[in-house]
Amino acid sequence: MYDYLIIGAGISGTLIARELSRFEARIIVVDKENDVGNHATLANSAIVHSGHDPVPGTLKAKLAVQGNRLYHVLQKELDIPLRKTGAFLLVQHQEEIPGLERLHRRALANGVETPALLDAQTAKAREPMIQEGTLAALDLPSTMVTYPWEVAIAAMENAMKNGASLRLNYEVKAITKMEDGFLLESTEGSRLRSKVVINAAGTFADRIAAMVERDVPYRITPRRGEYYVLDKAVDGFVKRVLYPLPGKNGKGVLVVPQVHGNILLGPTSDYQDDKENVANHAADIEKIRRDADKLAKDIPYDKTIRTFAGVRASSTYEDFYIEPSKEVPGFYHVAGIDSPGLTAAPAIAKYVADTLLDIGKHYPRKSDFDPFRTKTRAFRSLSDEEQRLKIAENPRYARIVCKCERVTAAEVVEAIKGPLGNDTLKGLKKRIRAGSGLCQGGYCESEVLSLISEVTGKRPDEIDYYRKNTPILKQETKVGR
């Protein structure tokens, strides 16, 4: 019997687990995927927003500003990447000026740090590649970018270090309320019991809620967003995140520098019924170009290395829905965590632990809680002497597998075997960036596949690209005779 069971290993679920692991409680996170951070946490803009956009007084506004500040703590404790970019919100038409001024007042009301209105001349002096037609800008210096799935991985690693458990490939089929808590059953028949269930299941939160409630107080309305990714060779093209004035469907198409030097362009915003459809559409990709060109000039589209799409867990409720069930004691909702959910995630975790659950009333704090996780430094970042020592220790460091990102065979093996290791191609890409460069795995994918096969004993055609049952190889086409 667990004390707290969290459904969903995205950034919210993993940070909640870490926060709860500060206390003498038995905690487990379950997820239907074969890795943490496989959905919205993976496919988003990676922006730690300032908190300028949510309506003042909402939970989104409060937790976004708090979350932004807490990322500095996470950077120190979990060794996550954080790039302090700042942001400009730009307008090109005179009729947009009142909207810009309104957002400035909203940012001040939300407690955003030092937002400021700039004239066009000042904005262009600081960010030369913004479009010539720019009339004014809202400067949001507290904006940052991070590597979202690394935050989730780091949070879960630290939670496990402090006693929490994780069950992947655990798709919840049924939840039964028992006298002493809940009984969960997976699609494969495995059962878990817990006193409390926390529903952080992202786009599937309403389906999970419907397993225990007759009247779910929200409905998840999945929203697909598509992106361009530009190669890291464009690093420095713009220094800041560039926003347009937001519209009815969200913040609009953005230009976003990333922690490793890439630039994202996007997202689009299209509601759909399918909770997992992440297909790209030619018309939406063209829309990104049209809208991005309104923000910056001479965007180097020739440096595009890929496109992708993600699904956000928007809901019919106008705010984050972080509430206890009105029908079933011990069941808690953490739902509708769309933008700025990534930003708010550290504050959501504290809000759930301290306010929603009031965990300190039920369980004592651990005297030996360790908040720190130290990331292994990438081989490419080491000095020549440090690299020589690594190679002497393990000759596999001398073999470069991914030339674009200079990832070694030793690093691939370590990522497979690590405390939260993964044996899929994309899972390793998330951890060590093998396949993230200009060739997008064209050179290294077969090498990584061979190493996974060697370490795990799986045949190459048994190795998944990403999710369960997604083998990259189907059959041999060239057989020696």
Ligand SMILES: Cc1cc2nc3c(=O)[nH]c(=O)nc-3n(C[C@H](O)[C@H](O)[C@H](O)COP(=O)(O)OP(=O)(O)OC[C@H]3O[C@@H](n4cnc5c(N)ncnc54)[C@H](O)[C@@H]3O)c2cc1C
Contents of the next structure:
Amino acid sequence: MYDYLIIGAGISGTLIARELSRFEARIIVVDKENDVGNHATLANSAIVHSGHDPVPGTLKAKLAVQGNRLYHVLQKELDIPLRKTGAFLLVQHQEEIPGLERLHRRALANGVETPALLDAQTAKAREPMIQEGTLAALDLPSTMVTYPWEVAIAAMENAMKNGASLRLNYEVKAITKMEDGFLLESTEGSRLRSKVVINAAGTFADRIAAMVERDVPYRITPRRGEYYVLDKAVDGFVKRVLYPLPGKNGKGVLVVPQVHGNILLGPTSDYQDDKENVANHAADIEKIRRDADKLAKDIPYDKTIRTFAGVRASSTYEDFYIEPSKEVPGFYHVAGIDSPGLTAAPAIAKYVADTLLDIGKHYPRKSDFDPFRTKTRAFRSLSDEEQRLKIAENPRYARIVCKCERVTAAEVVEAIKGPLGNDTLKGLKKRIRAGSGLCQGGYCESEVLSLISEVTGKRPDEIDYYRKNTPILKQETKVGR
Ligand SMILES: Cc1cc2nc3c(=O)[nH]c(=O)nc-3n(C[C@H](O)[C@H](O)[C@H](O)COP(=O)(O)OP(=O)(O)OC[C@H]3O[C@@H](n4cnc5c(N)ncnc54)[C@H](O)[C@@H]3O)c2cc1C
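Return the structure block for the form predicted together with the ligand; the form predicted on its own was the one displayed.
Zooming out: every chain and molecule, the one shown earlier first.
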């Protein structure tokens, strides 16, 4: 019997697990996927927003501003990438000025650090590639970007170091309320028991809630966002995140520098019935170009390396719905976590542990809780001398597998083996960036497949690209292995 079972190993679930693991309680996270951070946490803009946008007084506003500050703590403790870009919110038309001023007042009301209105000349001097017609800007210096997959992986690794468990490939199919807690059953018939259940299942949160409640107080309305990714060769094209004035469907199409130097253009905003369809659409991709061109001039579209899409867990409740069940004691909702959910996640985790669950009342703090994660440094970031020593230790460090990102065979093997190892192509991309560069895996994928096969003993046609049953090789040909 667990004390706390969290459904969903996205950034919400993994950071909640880490927060709860500060206490002497038995904690488990379950996820239907074969890796942590495979849904919204995988495909988003990666912005740690300042908190300028949510309506004052909402949970979104409060937790976004707190979350933004907590990222500095996470950076120290979990050694996650964080780039302090700042942001400009730009307007091009006189009639948009009142909206810009309203947002400035909103940012101040939300407690955002030093938001300021700038005239076009000042904005242009600081960010030369902004579009010629820009009239004014809202400067949001506390805006940052991070690497969301790594935050989720790091949070889960640290929670596990502090005693929490993780069950992947566990799709919750049914939840039964028992006298002393809950009985969960997976699609494969595996059962787990827990005193408390926390529903952090993203776009599936309403479906999970309906397993327990008759009247679920919200409905998830999935909202797809599509992107262009520009190669890291464009690093420095803009220093800051560029936002337009937000509209009724959210923050609009943005220009977003990333921690590794790439630039994202997007996202679009389209409601869809499907909770996980991440297809790209030609018309949406065209719209991104039209909108991005309003923010910056001469965008180097010729450096596009891919497109992708993610699905937001927007809900009919509109604010984050972080509440105890009104019907079933012991069941808690962490639902409707759309943007700024990535930003708010560290604050959501604290809010869940301290306010929602009041965990300190039920379990003592661990005297030996260790908040730190020791991150393996990428081989490419080491000095010549450090690289020589590594190669002497293990000659596979001398074998570059991914030429774009300079990832070695030794690093591929280490990422497969753990501590939170993974043996899918995408899982390795998330951990060590093999396949993230200009060629998008064209050169390295076959070699990475061979290494996975060697370490796991799986045949290459049994190795998944991403989710369960997504092999990229179908069968052996006459050439053989
Ligand atoms: C296009 C887009 C852009 C965004 N940009 C930003 C941004 O720049 N800044 C920002 O702050 N926020 C942004 N967000 C929002 C942010 O990405 C999300 O709020 C955050 O990732 C949500 O994390 P989560 O853990 O709640 O959900 P998810 O990451 O979706 O995790 C939910 C998990 O639940 C699991 N699950 C579902 N059903 C079951 C089941 N039956 N059994 C077991 N497991 C199950 C899923 O497999 C999944 O892993 C964006 C989102 C999108 C889609």
